[in-house]
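Given as structure tokens, the chain that follows is alone and in the form predicted on its own.
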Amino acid sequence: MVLSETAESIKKMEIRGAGRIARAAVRALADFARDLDVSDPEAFKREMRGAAETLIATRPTAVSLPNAVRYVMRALDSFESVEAAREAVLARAAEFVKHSEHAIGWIAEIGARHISDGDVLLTHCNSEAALGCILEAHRQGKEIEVYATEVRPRNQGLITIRTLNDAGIRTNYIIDSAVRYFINDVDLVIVGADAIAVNGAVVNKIGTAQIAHAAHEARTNVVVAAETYKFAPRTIFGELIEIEERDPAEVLPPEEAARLPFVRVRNPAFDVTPAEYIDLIITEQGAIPPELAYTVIKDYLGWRIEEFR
């Protein structure tokens, strides 16, 4: 696929989800690498960074994208050829690709132990890490329950139901506002993220926050699996996470909205869960609670002050 199949299926969301974007994009920057015909360092250089900023364009929220773009980018930081700084890259991609796929069974394992036996579990969205651990814990023979959401007006809870189906995990499909309703019969909430800040909080998909706020009143722990790379290092000096509004025909179809002239339809795909909602952040490098999440962003991630210049 050619980068701009790549970028144009991450921006439609036929790709979906913060791990499989950012190994998707890994994967087109490696090709385009691959394909490019230049014989200049600094026009390689050139055509690289433009091929990158088309991909992250693509989705503003899902700092997986840009923190995979730049690690393969780091590549070309210093080079003496061509040839060189091809190789360089496509060592780097193929590295974050075998990293990124290993840490969902080192995610699923420790979040696994954070599962009982006999356990009620909520999950939101469809998010690999979040169900690794759900899938771990009933291979380990623990008996689970899983409450799904829809997840609106995408319906990625359809996703989810058919991956808990078919590993025979009974699991009870509900509307995204009955999660309250039901939160009482919960015994855990677990959840992915598509980005988190150096304080901890959390940018997830849209429903999240109120998911959080239920459990929170409800007394019931909220935990979120989460690569490393999905950790935003520019929330260090206060820069926002930006959210994406995604486009009104996915609520209202157009003809219906033209009936409608004085309606606005809104159509974020993410909101923010604030840190005290949450207990625990489960990374393949171990679980964390939120107001460590900078030690990721330093120790982790290795981004250095000079960089945010």
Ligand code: RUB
The other form holds:
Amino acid sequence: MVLSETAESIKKMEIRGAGRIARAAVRALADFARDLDVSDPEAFKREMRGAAETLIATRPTAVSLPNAVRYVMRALDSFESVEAAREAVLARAAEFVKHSEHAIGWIAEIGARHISDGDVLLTHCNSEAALGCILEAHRQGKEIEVYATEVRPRNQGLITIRTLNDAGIRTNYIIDSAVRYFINDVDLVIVGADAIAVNGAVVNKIGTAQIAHAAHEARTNVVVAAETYKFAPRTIFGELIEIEERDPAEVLPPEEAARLPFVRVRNPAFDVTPAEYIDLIITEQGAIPPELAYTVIKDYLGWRIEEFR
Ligand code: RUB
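Show the other one: the form predicted together with ribulose-1,5-diphosphate (RUB), since we just had the form predicted on its own.
Every component of the complex follows; first up is the chain already shown.
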């Protein structure tokens, strides 16, 4: 796939989920570098920058995307020749993808420790990190049951229930607004993240904040499974995480909307759950309370995925 096709697939959500988006972007960047036919180092750098910007612009919220792309682009900070730069880009891209894939396994292992035999879990959207924990607990022989939400308007819940069903996990598929109704039957809410701010607030699929609020009221624990590259370094400087608002046509068919001139359809794709509603964040480096988000940004992103100009 050429870079513009990957960018388009991310925009259209054919490639979706913060971790998958990051890996796809990094692979596209590596392919772009491999095929880039220029001999002038400055031209190489310029072309690479353009490619990086195209990828980063595809979806604004998942911070895994700029974190991953910028991690690879660090290869161009100093280099002696186009060939050396190309090699460095490929090495960094491969390193990121390998780390990202391993991280899911480590998170699953740590997350499964927080799931007990007999637990009823609730998950929202389709997060490979959150599902990894659930699948690992099941693999360890723990008897679990899951509530999975529908996830309007793009119905990512369908992907989740297929995965859970294929694993043989007893699953209840519910509409998003049924969470409050069932929350007292749930022992643990487990979701993924698109971004985590320095104050421990978690940005995830729209509806997560409402679920966490209902869970908080019901004294049900909320766990977030997220790789360290989902933490947003720039929030240290007070930068806010942009919430993507998608095409209204995802919510209401344009013909229907056209008949309702006084109605404006709003379609935010993500929301922010405050740290106080989150009990634990599970990263590949270990489980932390949300209040320690700063430590992750400082200790891990500091050297792995620095923020660049
Ligand atoms: C996906 C979503 C997921 C996170 C984490 O939103 O909100 O919960 O991205 O996923 P969308 P993962 O479908 O709009 O991309 O753990 O797979 O990175």
